[in-house]
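Single chain ahead, written as structure tokens, the form predicted on its own.
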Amino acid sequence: MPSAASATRPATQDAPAAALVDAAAELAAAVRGEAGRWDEHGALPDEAVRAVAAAGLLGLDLPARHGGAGATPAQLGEAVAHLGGVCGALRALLTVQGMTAAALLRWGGEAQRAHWLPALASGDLLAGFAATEREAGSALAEVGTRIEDDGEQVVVTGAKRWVTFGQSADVFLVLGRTDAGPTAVLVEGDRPGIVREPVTGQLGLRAARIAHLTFDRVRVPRENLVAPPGLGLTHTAAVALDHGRFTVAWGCVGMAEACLADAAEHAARRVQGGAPLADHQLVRSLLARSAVDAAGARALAERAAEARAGSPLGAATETVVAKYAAAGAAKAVADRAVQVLGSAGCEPGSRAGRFYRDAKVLEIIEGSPQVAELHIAERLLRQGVRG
């Protein structure tokens, strides 16, 4: 198997988006043999970061002006659905820096999005996305953390938790609250001050370095800050939730079309009781469904796709509707394929085994199952009062 580095192509900044979804399926092709080690040691290592970044990948989305490829919604997501199939902190790496350049190009002034988001775009810099808190998972309105007025500077005073990258990121996008309501603001991560606390060992995406951090009167100067004070929860932090869900829906349909071929061809060639596994009604009834949560996960991310490309800022429930189903359909699926893999599945370097995992920690970020049936929820029953 060759090595991440030197399975991908290099990639100009003005290559044809279509060309980089090609360069992700290359790219994951080349590492599926590496993931599940990643996984084990708890770390994706340096050389994938610098593939996935020489790939062009990291800004696949971002016009061309700031850097990027100019990606329609739809090549986004095949190009993390091809890296999600294979590891979940691939797919992480393309959320985070996403979001913290989504959230820029949206809210950033001009001379902030000339400075960060070339960096953000070639991978010069890596980005993290500091919201969730101990007392604010969901409810993202009750952050504690402190961004105070100090002259040309402000101080940043906080612990945010379950930071992804939060072990290497660069820059993170921090959520906090000042006097006139929340904001947001970039602080560089080798400021004085921050503690990084490697979170190991849990549950799922054991790769993706992730941190709890602690801010210790940071500080950083204003022109970090992102959009004015009091829109950093329903503008910033909205934009760069959006784009999360978006790609953690693709990754969904990636891991859920990975563990259906696993199952597939697992039970095409394990022969039990002198007959193919296959042959078994029941185990073609767990491929079958398997096969419809896994179309039906597509056409839904599809749908969210389309719907971004005519109107991003009209798409928000056509994306949380696709995070939503192929998160379902990641979980339920993976935990069919394990069940067909049998032993083989539970064993160390799985692919549906660590899906497995991996799915259920997806089915909460960004948003809960049950957050995200009250937006559909709400969404619909407006929709019935103007009709």
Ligand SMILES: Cc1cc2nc3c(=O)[nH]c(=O)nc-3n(C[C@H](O)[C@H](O)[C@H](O)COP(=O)(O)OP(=O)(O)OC[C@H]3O[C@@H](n4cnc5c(N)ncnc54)[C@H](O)[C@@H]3O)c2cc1C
Second form
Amino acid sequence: MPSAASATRPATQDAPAAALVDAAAELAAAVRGEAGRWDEHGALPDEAVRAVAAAGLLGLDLPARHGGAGATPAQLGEAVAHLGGVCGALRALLTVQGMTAAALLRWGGEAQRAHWLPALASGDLLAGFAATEREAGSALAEVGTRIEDDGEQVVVTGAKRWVTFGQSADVFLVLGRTDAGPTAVLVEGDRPGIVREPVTGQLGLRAARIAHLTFDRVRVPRENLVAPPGLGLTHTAAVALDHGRFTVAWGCVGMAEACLADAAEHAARRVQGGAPLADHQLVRSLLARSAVDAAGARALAERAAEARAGSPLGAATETVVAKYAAAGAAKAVADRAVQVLGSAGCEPGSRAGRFYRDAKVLEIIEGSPQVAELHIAERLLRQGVRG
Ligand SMILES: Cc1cc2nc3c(=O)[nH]c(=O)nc-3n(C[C@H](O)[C@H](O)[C@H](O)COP(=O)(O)OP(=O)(O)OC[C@H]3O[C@@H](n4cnc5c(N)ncnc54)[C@H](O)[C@@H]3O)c2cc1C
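Form predicted on its own already given; the form predicted in complex with the named molecule follows:
Okay, now the whole complex, with that chain kicking things off.
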């Protein structure tokens, strides 16, 4: 693990975004040997979080006036793929920070943006996105967390589940409801009435410091509401989730490419029955199918990046397609990599083994394949099909 200083690049405001993509690659290479241990211990160490922040990666795609580097979607994607190819929790850190920042950038007032965005870009504040509840997973319109008016304050009461970095985040973007409908509010993590219950031993993303959260009449200032009451899901959370899908897609590209590399390297080196595994045509078939899956995922992620650069608000479907394809590819390529690696893929510390578990999780979160298929088919039918 490098020190934060050794992984540090010039201050975010001054560094061209392209240099930060290189910084992400360097950081990924430096921590590659550590990620398996973080997963086993169930926590990304503070030092790693600081290294990501010090490298300027938390504000990558925020505009310079808000403390970011102004990266294009393609640059953000490449940086995320580098981190995603070594550690799902590091990638998740960029994802949840970016989700909250994107929602504030789009729907926050000027004072909110000035207050929160520079701190999110620098990593002085770490954010979590708290939407899921026991009865509201894919169907977020069902959220029951109450946000009630009390003069200059609002009072938040409810229970959120599966909040990535919920154990350590400084602020949460919480999706709840007022009488006007779904509403989003920022809740600082040190407000009285918040209980964090760490989640351990889950299938994947074990180092992402996940927690279930309870909000027991937590009071926050009215100015913490993001966008007018009633727009919390269709506007605020929608922007956050769209950004999250984009970074998850690119993280999955990195995972698929990493698993393909591990499988190819092992197949070339490992000799059984007098011949390298790679000499078997059936093993080559596994590698070839994975190469096509990984390339397809990358192409669709690049297409989404291009669409977002042109029209950020009109690229939602391309982003859903990219996330759908890339998560499926990461799962399939990780599966085949573990197959080719055999027992080596099942060892503690195996990257392919870890990504085999992580990829399944990534297929479920930020929109399951079934929910994505509904979205994609709906858009297809609405726009018509050219024959
Ligand atoms: C490791 C991890 C990290 C997470 N991090 C966060 C976080 O940071 N913040 C947060 O708010 N949440 C987070 N979540 C929660 C995650 O977003 C939800 O698990 C996800 O939205 C699915 O909700 P659910 O688990 O309740 O599944 P359900 O909604 O019950 O869905 C289960 C399955 O039913 C099917 N299904 C559901 N709806 C439909 C439909 N309309 N049509 C067809 N099929 C359908 C799909 O196959 C789906 O996979 C995380 C979860 C995990 C496991």
